[in-house]
Partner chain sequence: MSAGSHISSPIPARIVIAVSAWISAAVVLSIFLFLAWFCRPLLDTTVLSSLLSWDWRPFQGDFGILSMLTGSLLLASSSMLLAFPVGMGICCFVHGVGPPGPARLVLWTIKLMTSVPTVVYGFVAVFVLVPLLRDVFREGSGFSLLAAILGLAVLVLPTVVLMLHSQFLTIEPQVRLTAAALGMAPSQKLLHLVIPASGRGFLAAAILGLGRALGDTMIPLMLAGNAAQLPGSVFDSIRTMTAHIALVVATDSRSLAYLSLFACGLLLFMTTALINLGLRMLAGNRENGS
Amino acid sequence: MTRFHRLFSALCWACALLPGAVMLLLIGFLLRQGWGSLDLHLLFGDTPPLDALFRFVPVWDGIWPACFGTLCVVVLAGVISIPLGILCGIHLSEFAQGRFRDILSFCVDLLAGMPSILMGLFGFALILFLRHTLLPDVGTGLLLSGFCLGLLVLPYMVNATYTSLSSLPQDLRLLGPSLGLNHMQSIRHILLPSAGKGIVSGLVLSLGRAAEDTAVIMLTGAVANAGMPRSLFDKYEALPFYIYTTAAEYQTPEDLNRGFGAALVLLVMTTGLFLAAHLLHQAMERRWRRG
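Can I get the structure for only this chain, the form predicted alone?
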């Protein structure tokens, strides 16, 4: 039995270390392939960086427009999915009951399992419907991509909020009524701050999922060499689409290395979003403790 316990413990340790090892291998591979192409020319091409950043001079041979487009579409997806996901998660955990709760939970799980290509087709079909009914001049663009990505990552926020609230101990739930707070006040001042870490984890997962998706944006507005979007209805560039097209159409090893460099930039951007979400949670937690 002791030998079995040792083997089982070693297997558990190996399974625990496997995700970290795979992540390090992937990062090491990206660094090996794309580190040499990481420079200002990759981002801005022949355009002076300050002119591109502050004077909005077009960049045609760099990935800066793709970086900006990715950031815009992630922000739009977050604006749509975060408030709706948190509110839906609160309703599932605190208010929904009986059969309606089961149906709503099933719909959330069904949406979570939807392939991203279907969400892209939904956005494309929505544009076709609007063209033939209400808005004949409407087309694919940044707003449509943000909307579809927001729907795609919405279940992550719902499930993260629901799970975080449902796992709170009963003693914490009784704290609000014991202080004379009603249900809504208890949710706002006690339950939500206590569940903040789990909710932020869902936010991180949602932002990362939105930043890396290619199928949705490919069908809803991302194109090559679109430049900087001037409005929410313009076509745009995005890093996942740039990486996809580079890997599919590269002509020289240098072109492929630029794709690896763009993958590193995307990794840095998503890591920055994760850190920003973590710092936001810490700030909210400190504010709650002071209150």
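Let's see the other form, the form predicted in complex with its partner chain, since the form predicted alone is already up.
One chain, no partners, no other molecules: that is all that follows.
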């Protein structure tokens, strides 16, 4: 081995240490700063947790409203994008042909590459437009954010479905026709169940993406102080937005500690979703490797 190759190997080793170092620093710092504040008080402040959970008693100095707001927008985004994404993915993988297929896949790619702040700007412009035309009383809020986040993660869902379906082995595709099923039936009874775990894994990942996005919600209805939302048109608090505002404007050490707590909670949430997706994906791969 020449010196050049040895140098190259050394550089590769150095690079390979970086991601681990960054992650250790990130998690270590958050744990050191935020571990102490991780308790029910972080979530609910001085309000009794059960009252806050079931009687919607307002919570002060706690991040529960932000958690609940994030939960709401993620569910809304899922409701909008999951059915549309799966069906669109099936179409792309099984039916679409020719020019329409090209247009559709280009649209999906374009949407996937679109910066999330643009989606936020779209939502913001949409509400201004609606106010000037059809619905003079609407404002920014949960529904708008959910809608925009749903559109933001739609391409991920389409791609997850598409990839899972098209990566199925060829003999499985022949199984349906050989049993006398038509195309639709074989999708319904053979292909979708087989690709199910891969699809679900993609969906879970996309929901994680919806939960962490900040740029969309800051233009479409997330605010710093809102309490619990009561309707779909209410403004709301959300974890990523809470973390962003705390980083800039914490006033007291307690505020800052809550910020660290919130960052930990969000991190655990998204990495949890990621791990779930990872396990599902592995389960699917194992299945087809064995088969």
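Residue numbers count along the first chain shown, from 1. Rigid core here is just the name for the largest C-alpha set that superposes within 1.5 Å across the two forms. The model shown is predicted, which means the values in this text are computed figures rather than measured ones.
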Aligning on the rigid core, do we see the C-alpha of Pro253 shift 2 angstroms or more between the two forms?
yes
Is_shifted Phe29 between the two forms (CA, 2 Å cut-off, rigid core):
yes
Rigid core superposed: how many angstrom does the CA of Ala276 shift between the two forms?
7.1
Following alignment on the rigid core, what Cα displacement (Å) is computed for Cys12 between the two forms?
9.1
